[in-house]
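Only one chain is shown below, in structure tokens, and it's the form predicted on its own.
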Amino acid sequence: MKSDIILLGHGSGGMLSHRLLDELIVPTLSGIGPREQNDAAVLPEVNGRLAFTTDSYVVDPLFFPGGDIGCLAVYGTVNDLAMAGARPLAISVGLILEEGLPVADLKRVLESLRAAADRCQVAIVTGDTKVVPRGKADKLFINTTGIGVLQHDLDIRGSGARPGDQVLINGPFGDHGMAVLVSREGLELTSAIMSDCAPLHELVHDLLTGLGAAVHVLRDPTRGGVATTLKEIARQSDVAIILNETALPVNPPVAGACAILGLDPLFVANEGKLLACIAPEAAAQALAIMRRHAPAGEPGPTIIGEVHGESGGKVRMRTAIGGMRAIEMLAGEQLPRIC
């Protein structure tokens, strides 16, 4: 490409919108030569049920310590499918590109997408590019879809929670949303922290392939954090979910940047995480797994509450005191564009 930032021209469908695809996008993303470069993808046929995602994502900035929205897209898509214990398939990514972004800037997301499509042997089969003027978009934004498959008869759903369930996740939260924050606003720690984005379909893969029926609900607690994906599990199963503080994995840097910011982990974003509604007799098993997946050097997978047979969709924490203390939906935006 000869102009080094984007111009509205390269939105146009014109000579220089067939140059930013064919010189840039689509070998960057797919490899997909012109003869095969249509309308809509044809995927090959599955053996199984379908699942079909759609997301969209705005972080700012596009760069963050452990990521960039190119990643988060991809690890995003993939994650969605695999709460509902699906196996990712392929994606569709659309580009909305800013008039004035740096080719350079969008050329390393397209690169990170690439990357992360490859790590989770998801197929990038069609996309979308659209160019808006200076100042009606923020850089870049991208919205994809994907489609997994489901070789199970598992009903892996929000509304799955049972009476007795332990509540478990993979590992500390609140480093995704916090490590955007600090990135964006400047912020100088003493100890640097990594947003946790990752794609999770191996993790669950290996849960179902080991547990099967024990695995009652999967989710992943991204934008309101675990205090509101929880709370959204308790109205749709209608029970109760009883929090333990002391249980609960939050890295020392991670707390350290709420307690000044005066945030509460338990709100804040997660890329990497996913909470667990699993058979109390399968618990310890479900432990065992999630730690052969675990990075090391960090709090591990934990048990954090259960489930109890109370309806109307309350959650509760008990304190290290010793106290309840109540545990409602995020209200408001304690953190804007973080995924």
Contents of the next structure:
2 protein chains.
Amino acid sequence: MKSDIILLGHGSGGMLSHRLLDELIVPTLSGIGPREQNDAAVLPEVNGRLAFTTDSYVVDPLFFPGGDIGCLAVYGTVNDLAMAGARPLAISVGLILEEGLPVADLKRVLESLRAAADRCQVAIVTGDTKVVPRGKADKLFINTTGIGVLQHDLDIRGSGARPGDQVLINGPFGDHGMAVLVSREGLELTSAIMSDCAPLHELVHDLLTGLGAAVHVLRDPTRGGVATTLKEIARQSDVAIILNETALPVNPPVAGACAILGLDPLFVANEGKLLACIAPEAAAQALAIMRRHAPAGEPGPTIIGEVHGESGGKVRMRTAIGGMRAIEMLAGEQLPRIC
Amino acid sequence: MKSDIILLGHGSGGMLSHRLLDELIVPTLSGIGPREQNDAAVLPEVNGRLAFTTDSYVVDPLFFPGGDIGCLAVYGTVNDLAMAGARPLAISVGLILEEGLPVADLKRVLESLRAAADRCQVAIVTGDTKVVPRGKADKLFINTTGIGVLQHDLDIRGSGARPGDQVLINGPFGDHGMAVLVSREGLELTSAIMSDCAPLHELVHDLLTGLGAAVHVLRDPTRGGVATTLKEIARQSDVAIILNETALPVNPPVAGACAILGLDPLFVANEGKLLACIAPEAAAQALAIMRRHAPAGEPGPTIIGEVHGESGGKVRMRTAIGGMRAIEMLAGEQLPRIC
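Any chance you could show the form predicted in complex with a further copy of the same chain after that form predicted on its own?
Following is the full complex, with the preceding chain placed first.
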């Protein structure tokens, strides 16, 4: 790369575009030699239903404690596939670059995309790069779209929760959103908060293999947090979900930062957590599987609530002092550009 | 929709996000009732290899003569699938909205996405919407990613050109890029230039059904235009391509506008054109198939050149006065944000 910043010409389709692709993007993302300059990637025939999901990432800042926009984009898409019970097969990467972006930043993001894809054993098979003039985007946006394969006949969806189901989470929540916010605002805290950014497909594989049809719902509580995702499940399944406040796992630095900033961790985004509605007889086994995948030294996987048949669409929380609090979706914006 | 502009809260994942999705985006794009709020769409098992392609669209202005960013995004992705010989199966739509975007503009773009998808008989099955603060994007960016199915064993790729192949184009070139440029700059011309924005999958289907293995390469000359795409094919196939200047079809208003602005239509983007390298014995039949799909009253499909075995990677043009001109890729930027 002769230039150390991105120029408009890198998006023109001409010689500069080819150089950017040949010298930086394709070698970093694919790890292979000369790229195939075709308009579409061709994948071998697969056996099984397909899962298909897309997400654009506009997180600010690009780099934050525990992750960056690159691994976020890969794990986010892998996790969305996993929530349908699918094994990730292939992903696409669409980049929108702002003129003037340091090439070093782009390189760092590409390396993170690649490392995350390697960790998930998913191939980045096709991509696109656009450049817009200074001031028409903010440094770098990424779209990742994924294809997954369902190698079972289970029907995992938000409408599958049933009365009696136990509601599980695989660890403490609120870390990703607070890590990004603290980093963006330059807040000084005594304890570092790290994003929980991580892939969930192996955990999901083990849950489905171990529990089969006892797994009713899987959802990752990203934007809007645990509260919004549970509210969506309650509505889709026409059930009530009752949470136990005393069971909710939140890391102390996250709880502290939320208290200072007047935020409720229930509404803060996560990028390595899943909520599962599990048939009651299988809940203990689900917890045990989640524990095998949980990092050491954290409040571990927990049963945080239960599904009830009456009051469809409602989420309520049994508070520490024995009251009941209704949980609603946020009306407006809590934390913009968190993913 | 209570607000007539997009607010940051429309991207929060909370109540405003749900309203935007439930009241505008999902009904317009899917035409169906309540959306399935799952993290991924699940598609039935398919028979055949899969094609997979992604493109982000950042065209400025959003609306231009002959099209807009919505139909451009659908046709662009359908065409990239078609260039691998695939029938489009499903597409995803990722929206990045700038705070303050008029909801009326978003609605118009969504309606165009939907109409284009209907025309191509492809389903929009999954999506994502992000909102960034004012000044952090330019109105609206779209990523469309597509899955297609290959229902044949042919291997259509840029490396497939062979000496003797005839190089065909299905109509005049340069219209899309000039339509966008004229519209963006507010130029006043005596004749209107319309984008050629159109889907090509049915033409490709007929070419593959009619000619089979005589179809060696299919590429759509978008960014970088006919010249850049031919240069890519010449390099990938390690052949030379000789163009005949007198055979090149350019609509007179496009030629006129290019002359005024000092642009070469060979490098201007197209969105409804394809270049095909066809075995010589099948070229006449390919032209006949292309003519059946060409709009009336235009310079029609044409053989514009031939593939040669020597001087691999070179593209040359036999000029009107009998000379030879080397065609190289553009070094820098010709027209930014053309797609």
